[in-house]
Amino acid sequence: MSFIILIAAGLLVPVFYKSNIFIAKLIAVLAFIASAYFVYTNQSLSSVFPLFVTDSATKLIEYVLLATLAAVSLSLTGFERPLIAQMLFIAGLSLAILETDNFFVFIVLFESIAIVSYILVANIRNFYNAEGAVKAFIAGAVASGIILLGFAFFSFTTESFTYSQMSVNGKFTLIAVAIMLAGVFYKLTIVPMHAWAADTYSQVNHAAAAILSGVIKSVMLIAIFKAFYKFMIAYPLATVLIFSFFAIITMTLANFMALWQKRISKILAYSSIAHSGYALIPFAAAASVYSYAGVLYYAIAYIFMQTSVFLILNDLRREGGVKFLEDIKGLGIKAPVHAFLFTVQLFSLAGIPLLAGFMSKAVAFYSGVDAGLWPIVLIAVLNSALAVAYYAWIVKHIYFDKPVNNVKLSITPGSLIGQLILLAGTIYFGIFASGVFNATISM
């Protein structure tokens, strides 16, 4: 029912959003609430089709996903109204890919979400939007081709695509998985397949960037971990070497690149790439009993804080033309609500205690220590300390510099409610961790 409601709402919303965006947003929010109810009552795809299964961890990330997209819907204005329908389609497809228990269905849904994401960034208003959208499309098309090539090889080596029954032995399987991972790394913005993300996240509409970098990437982290888990367990040495190597170069290069940026969206884009590196540590530590908890916690924290910062930046650019660090000088005086919300989420991204970003890094890094990968964890801790520099630099401009002008920036009621939902998630999962651990105990 949840899948049907979201897709039906996605088809219905375009009828209203041109004439009355309030009704369109109301339909979207009601669809997200109804879907959460049906997830709670186990009336999802798994209750109808045998190719889908659900468990406590899947339900938890689905609640978080639906709450986040409801918050994004409330924050949108007339300029971003097409995103409402696209979010509903993404929500439906995301629930399906999170619940699937079949590798073939995973590939189909993976590509379906990619197609909707191309439409998501196609709300082009200027040259820079167009450049970001074209880069996302080309990178996505290359990634799709690579993933399908790898899947074609893999299809010859197994008689079943059900996760628990797949054959994962033999050198041809290893080659096929390696090819598919190259395509998956494009989607997760792993270095050196990251270049498109830095430009796309910073140049497309920031509300679309919030969904692309915050929502879709979080969903993909969980779905990819579940899909490739059996491969990672079957090839422990290759798993450690591949994921550790790409985790190190991704977090290190992205953090150094973020240090040199002057455009705020570019800093957040490289920050997003660096977080992809941290998120690979539980993948490398797949042998640890805490690996799934690490991936799940990272996805939950990341979806709240990354979505929030891009939505706030979208507000600031729309209301005050904010683009560069110079533009946010004195923001604490000009827009105190925006400044407070932005600062809290930046601190969470930096990994400050009592916020979700800290707990997610702690759990992810602990899974690495539990698997004996303490050198990788040490490098990640040093990178986290390095990242504090550019987050603190932004906060310094907000509160310790004088404003360039005295123009006050206000926040709309919808945007405020949406940000409070995301803030509640960031604080709750920064304090209460038992829900995530209990949800993953059966993995």
The other form holds:
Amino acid sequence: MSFIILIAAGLLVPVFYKSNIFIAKLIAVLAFIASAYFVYTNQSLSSVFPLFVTDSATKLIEYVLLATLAAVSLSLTGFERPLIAQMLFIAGLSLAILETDNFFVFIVLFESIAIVSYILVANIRNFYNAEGAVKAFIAGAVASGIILLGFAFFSFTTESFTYSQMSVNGKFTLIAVAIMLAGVFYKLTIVPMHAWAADTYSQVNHAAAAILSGVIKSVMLIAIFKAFYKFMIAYPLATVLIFSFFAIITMTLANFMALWQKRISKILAYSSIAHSGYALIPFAAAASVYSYAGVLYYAIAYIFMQTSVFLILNDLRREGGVKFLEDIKGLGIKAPVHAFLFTVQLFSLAGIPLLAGFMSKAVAFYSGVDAGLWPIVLIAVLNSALAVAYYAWIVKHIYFDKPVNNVKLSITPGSLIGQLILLAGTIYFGIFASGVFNATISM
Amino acid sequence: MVAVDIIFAPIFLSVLVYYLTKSTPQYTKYIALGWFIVEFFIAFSWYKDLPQVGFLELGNYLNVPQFGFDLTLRVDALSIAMLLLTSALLILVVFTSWEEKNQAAYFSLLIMFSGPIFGVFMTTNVLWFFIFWELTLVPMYFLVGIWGGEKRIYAAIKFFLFTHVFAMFMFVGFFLLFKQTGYWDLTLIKEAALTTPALIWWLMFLGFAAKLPVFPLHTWLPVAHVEAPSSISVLLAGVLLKMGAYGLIRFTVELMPAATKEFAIWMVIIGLTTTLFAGMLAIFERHIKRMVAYSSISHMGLVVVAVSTMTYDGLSAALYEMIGHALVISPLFLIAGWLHHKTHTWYMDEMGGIMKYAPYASAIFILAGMAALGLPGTMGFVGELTIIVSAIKAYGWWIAIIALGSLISAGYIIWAVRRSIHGEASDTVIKSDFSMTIAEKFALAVFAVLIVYFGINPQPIFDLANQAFGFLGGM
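Moving from the form predicted alone to the form predicted together with the partner chain:
Below, the chain from earlier opens the complete complex, with every other chain and molecule after it.
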């Protein structure tokens, strides 16, 4: 039911774009609220199709996803109006991919989300937009090809595509899964398949980047974890080796790259890549009982903070032409509300306690320690300490430096409400952890 | 509910206070002062309720049963000592920064700081301990970075990164504790057998040692202390450094006594090196505030040695020295910062003859300086004497070289007094205006009275120590 509402709203909304964006936004928000209600009453895809199941963890991430997208749609302006419909489609497809328990359906939805995300970045206004969009498209197309190749191999060895009944034996499966992982890693922006992400995230419209890097990536994290869980349990040694190797190189490289950047959007893009690296630790620690909680917590925290920082940056670029680190000097005086929200979310990304970013890191890293991978966790925590350097550096520009000019920026009511929803999520999940743990108990 | 509110309320209220008093910043300091006084009395009321042995239970909050993770609040005499010290210092810090610029933001950040710092000393849950530990960095980062001196940004970022990086080692150590025991609560972990205590011990020791700080992890401290406004230096020296010492006692001694015994000799070596090395650095320092900062590091070395003995005497000496250090070093910092504010120079050889122009501040500087070098009748004497005695008892006569620390401190304090307080007045001093506000005078007087009072009558602190470390056996 929620799926139908979201898709229908996605088709309906473009009718109102030109005439009145307010109505378009209203329809989108109502659609998100309605589908959240239907998720609550279990009237989702699983009640109609046998290929879908819901559990409490899926429901939790669905609420978070819908709330985030509602927040995003509130803060959009007329310039970004096509995003509203695309977000509704993404929401519908995300709900489906989160609920599916069939590998074939997973691949189909994975590709569908990829296609919508190409449209998402295709709002091309200038040369730089075009570079980002084309990179995203080509990298995505290559990833799709690789995943399909791996899936073709995989389909030889298994009789059923249902997650719990897949047979994952033999070297052939291992090769097939390895090929698929290469494609999946493109989407999760894992080094060395990350090259497109930094340019795309920083050069497309920042609201689109918020959805692409914040929302889609965290949905993918959980969907991929569920899809490959059987494999990860079946081959513990390969899992630990592959995922910890990629986790370490991803976070280390991305953090060092982020340190040198001058463009804020690039810093945030590389920080997003680094976060993919941290998020791989619970994958490596699939043997631990806390791995699912780790992935879920990470996705929840990440969706709030990453979406929020890109949206704030979007506001700042639109209103104040903020692009480089120099431009945000003295933002604490020029735009106090933006500056405060930005700082809180940056601290959350940095992993400062009482914010969701800390708890998510704690749970994800603990799952690593629980699986006996403490040296890798030590590298990860040192990396996240390194990351504090560039987050603190941005905050330094915001509060410690004198403003270059005295242009005051005010926040629009819609954007403020949207940001407050995201802030509430960041703070709530930073203090109250029991909801997430209760949700994963069913796994 | 009081217990959990006293931690969380200030964190969120500070934002509210900031926005409410933005147009009338002159009221923020009264709110801050009132809040800190309330905190002091709450801490005092817990002290009255304290059982003779062990912890006073203040409740469990925010339970996550699947993870065995909840905010357990318990206080014992050691935490109470720290809480009383912290809230008293916070009250005095309000007085010493009475005329700080941009008051709404400054005092809101102080209020924000008071929450997590109480959390650090109140919780017995190691993960929450870490959470509060990290949270104290945020207000400090802004306080140093906005109100500091010329190189404040470098200092703030270095301080933040240094303590954060080393805290991360501790973080992994806490994970390993939970992995091996299944508990986050340190009273429960204590009974469990750890299979790799050496690894966990070193991971934790690194975190605490960087905060203390000991040689060679001390490099953030002189920079942070010099650049921070002097009231914030008081908090850095009086409270943040104590977090390291508190952690050392709570975690290494109480949690892993066997491992501490094994590595005690390392602690002694590190502590001795810190004391002597930082003392030597202080002797060669012309910069008055940096000299005080090195002297502060030097005293922390003594605390490490005292903790490493793991005897009742050693730990109570350490507790006494922790409190003594806070009360002695704070007026030194305040006066050093005040002198800079008035004369616009940091260098002692450009001062001189201040006694004649600012007798009140000079007298207290000399008193605190004498306490720092261990003059009988002041807190410094009792602290250093008990530490040396307990160390000799534990390790034999050779440890008496630690007394060299006092000798060195006599050198730099007396020389500093000679150069800045006495002697010929320089032109800068003659031209300067040495007026002092009533609030500052009051705060300095309180420090001076406490230094002498506890120096002559150390019993109240040793009573607290007796309650805190009674489990280690009698004298």
